[in-house]
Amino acid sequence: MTGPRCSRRDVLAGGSASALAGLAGCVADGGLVGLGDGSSGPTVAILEDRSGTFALTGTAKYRTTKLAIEEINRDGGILGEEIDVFSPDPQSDNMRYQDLTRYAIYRENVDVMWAGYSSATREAIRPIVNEHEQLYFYTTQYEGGVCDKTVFPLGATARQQLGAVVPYMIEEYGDEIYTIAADYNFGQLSGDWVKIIAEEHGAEVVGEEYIPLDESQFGSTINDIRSADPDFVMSMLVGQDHSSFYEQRLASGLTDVPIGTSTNMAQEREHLRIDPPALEDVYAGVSYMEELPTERNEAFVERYDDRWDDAEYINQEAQNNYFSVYLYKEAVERAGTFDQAAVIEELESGIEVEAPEGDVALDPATHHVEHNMRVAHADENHEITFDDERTIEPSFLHDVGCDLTSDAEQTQYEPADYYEVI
């Protein structure tokens, strides 16, 4: 079935009631807008980006989303009901998240939701998320904090993957660090757990500092990163124009420096876009990377593969989204029931499946999960070794006393709000 396309004026003119009316009956990117097809199966709203600046890690994420429900829809749907999908492309653009989200709990009445890479686009569509109570997965490391009755941030948070690769480096380097991170929330609180994480294993960080988005050149970081003379550096940049940062050093020979990150590689696969050695000695806190070497992964990238004839890389948050279709299946066939409330009871009643990064248990009081955590290693060729594996439990959220099996909370708590950042 075809129909008009949208335009990103008939989508964003005029704000959400014209922005409604004009998605209606348009076709974007493979993603029907319309009032539906009475069907009575379940219909999942899959908002990635698969244009714009996220399309490297949003064009995966829709991709396994997808393969996941394919994959259940072969094997008769749940409930007996095949998956119905709306997925139009929100294009990296907030606003026209925004109002795609209305869109799908106003006319679609979606039953559940995937949407959105980075933290302002989630915290720009979960006020209406809380307002209307929608179920909704959002599948990226993050930064960390969210307690939210209706949001299941399924991504190893900050605490989690700097939990993992900042005591690795302090053992391996010495105890003074130099952060360089995105300069929005999500690299400003990174940067908190660096100071904290650092400060409980006896290091200290030496220097800092934050980088706009769309700054490409790092040649005053570089030489900042020199005086300072750090036993490593600690990178939470994001982005394709951050990803310079890297050809950079090893221009300047700044290589001598090993850097850990909790973004890099495992997101927007730096290791493959940029030619070696400029990652020589970067150490990533993953949960997942296409390249881990089990059995059950590499059954999972043959499927992949297989289905989309120019597949991306699978980035960590792609991974995601594809054990969190199956971790939603699970709580809908145990509640017997696509009622959302429902649902999310049997998610709080404590769910474990199987994930291409190994077994993974949600956690019922924070929505979030105990991910399979290691360290991995690009060598001089860009090569990628595992090291250092453990199960990181999503404690921050337990620390501030979030439990939403009790109280439906819809917040964000900080670093701050537990421990003293200086």
The other form holds:
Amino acid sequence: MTGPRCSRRDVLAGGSASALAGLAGCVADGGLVGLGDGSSGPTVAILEDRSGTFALTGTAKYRTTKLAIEEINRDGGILGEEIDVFSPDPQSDNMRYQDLTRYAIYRENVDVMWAGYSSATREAIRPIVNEHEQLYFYTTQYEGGVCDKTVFPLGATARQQLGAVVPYMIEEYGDEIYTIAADYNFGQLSGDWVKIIAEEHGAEVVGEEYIPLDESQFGSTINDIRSADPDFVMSMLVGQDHSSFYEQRLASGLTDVPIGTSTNMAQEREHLRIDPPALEDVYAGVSYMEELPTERNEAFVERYDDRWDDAEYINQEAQNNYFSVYLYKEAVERAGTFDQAAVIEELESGIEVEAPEGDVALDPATHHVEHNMRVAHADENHEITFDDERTIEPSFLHDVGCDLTSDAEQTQYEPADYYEVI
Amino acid sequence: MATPELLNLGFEFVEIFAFIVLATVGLAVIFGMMGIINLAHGEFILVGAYTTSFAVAAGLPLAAAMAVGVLATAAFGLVLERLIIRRLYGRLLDSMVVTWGISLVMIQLTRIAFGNTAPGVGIPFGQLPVVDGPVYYLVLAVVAVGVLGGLYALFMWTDFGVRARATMQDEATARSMGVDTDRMYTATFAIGSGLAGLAGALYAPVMTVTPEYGTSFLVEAFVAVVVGGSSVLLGTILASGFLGTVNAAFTNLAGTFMGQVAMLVAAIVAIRLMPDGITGLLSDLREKWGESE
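Counterpart to the form predicted on its own, namely the form predicted in complex with the partner chain:
Next comes the full complex, this chain leading.
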């Protein structure tokens, strides 16, 4: 054989050489072994939806996180370092979330991440987060029960939201409750919590219906509510299809039955999207709404509106994203390092921060937050008023014995295992 | 069963029947007559709904806004047929892929252009006293029946209808008889699109209008078209009646979720027993009786 031909062996050798070069490139990037990439500031992943099903809520979450980071960078960063941001759009797609989470951890070597709207998303990426002991803030209000060493679920739990609004409704309107909820784990578990809280206050659930997420016709549901004749309805409807319920309720004349909710208004701003008076006499248990009339909150809303020309409504979780960035900053400064284990240890030492909703404290044992809960009421013009605030601690996880400061577990507890009423 | 409950059940049936008919009829024209599997059907409905919502927000009365919605969707369909769809006649699977792509692009473009929600419209006319349902649902049912009647008149009694049907059945012969088949295709597609737009316009007050609005109609529409079979009008009526009855009965007995499940199970059974749909079975029977006489 003559001539300058490449043998198969040459090709293989060449291939592995370039693979090695590629690997060296990775190492130089700080991707695989975390040697750093020249700038020693932290990298933050913001995986929030700006398109797809959750774009309505995700866009504001993304923007408040950016706002907090920009404010911190302007004031000199954390430990004197500027924060870098890695923020592709996961498009409300759980497969994409998994890919991007891996990419953020392996390639971008992020120090902390904020990610995901739905519980399904959180559960899709939690195994990856656990495997790499990644510090992760999940900020949506959710069904509760997650006890996980590196996860900080900072949204108000069902126990906290419903714990504010259900007793209020029982006192104001009576003790017969009709539950309507979205038919997936969040809705089902929230329905369980309504039963538990009802029993604690001597009330009773006289009917319930779990409705598929893509359902937008509520004629029979409205009929069933009418024939059960409850004192009030608890609604844990979710998403854009379900928001048709309120218009159909108005057109059917069911407005004489007041509605309590943990999901509507504070997240998907139904009171602004839907023409009045469809949400008349809807009461939401909330930790935050944009309308909150405190000086601190009004200043926050103004900063947000100044930063984004087409600023959308700041939902409850967007506020959680905002204050949790400051929570992270505080913990890093106390720890004096971006090392994740050290930062988690500081977060677990009991940290407080000035949030737009009021001062909030992180509960070391459960990684949840003792929120300032209120009942928000919409009148016939969809004007929002709030009753007195109360602090509700995330007590369910205490009851089941979750203590992350002593036991680094990665579990989600369910109320059905601990309460007989379900 | 007490009388009010019977009335409720009847009202639920009317509500679901109108929904299936209106969701289906545009698809039935485009798929049943023209053989285009239009996976962008939902987004045609979306065009109708968005146009209506924005027209109402701009100050037009609701009925005029709906007319604008229908015309806009028909015009949109016309343009789309000229640019893209006309290359796909007789290519069933290709039409699926292309229209699916159109659907994805339209949902995202809508989101980029108009954000995540459209302005709310509000359900007109107040409520019915006996069943406490919105009067508007009865209006929807009347419109649904009117649309079916109108389509029958258009395709059976007019010169245009004869030409259109001839084009779909045997294009070459129709052309040799002097029919402008190109125009027939375009016009029929625009009619189908306009009907989809009508569904969007009519349901804009009832359902919150978002970029994913069209997907709420898709399951009912495709199930009804397949169960109905090849005859557009009769198929739509029979399938909507059958599926509406099953859905209303089970929704009434066991809730919304079981209503949907029962409807889909009924559709599976129906397609297993009648592979060509209800109207396919009817024409088989007619042939058999014809032979035995």
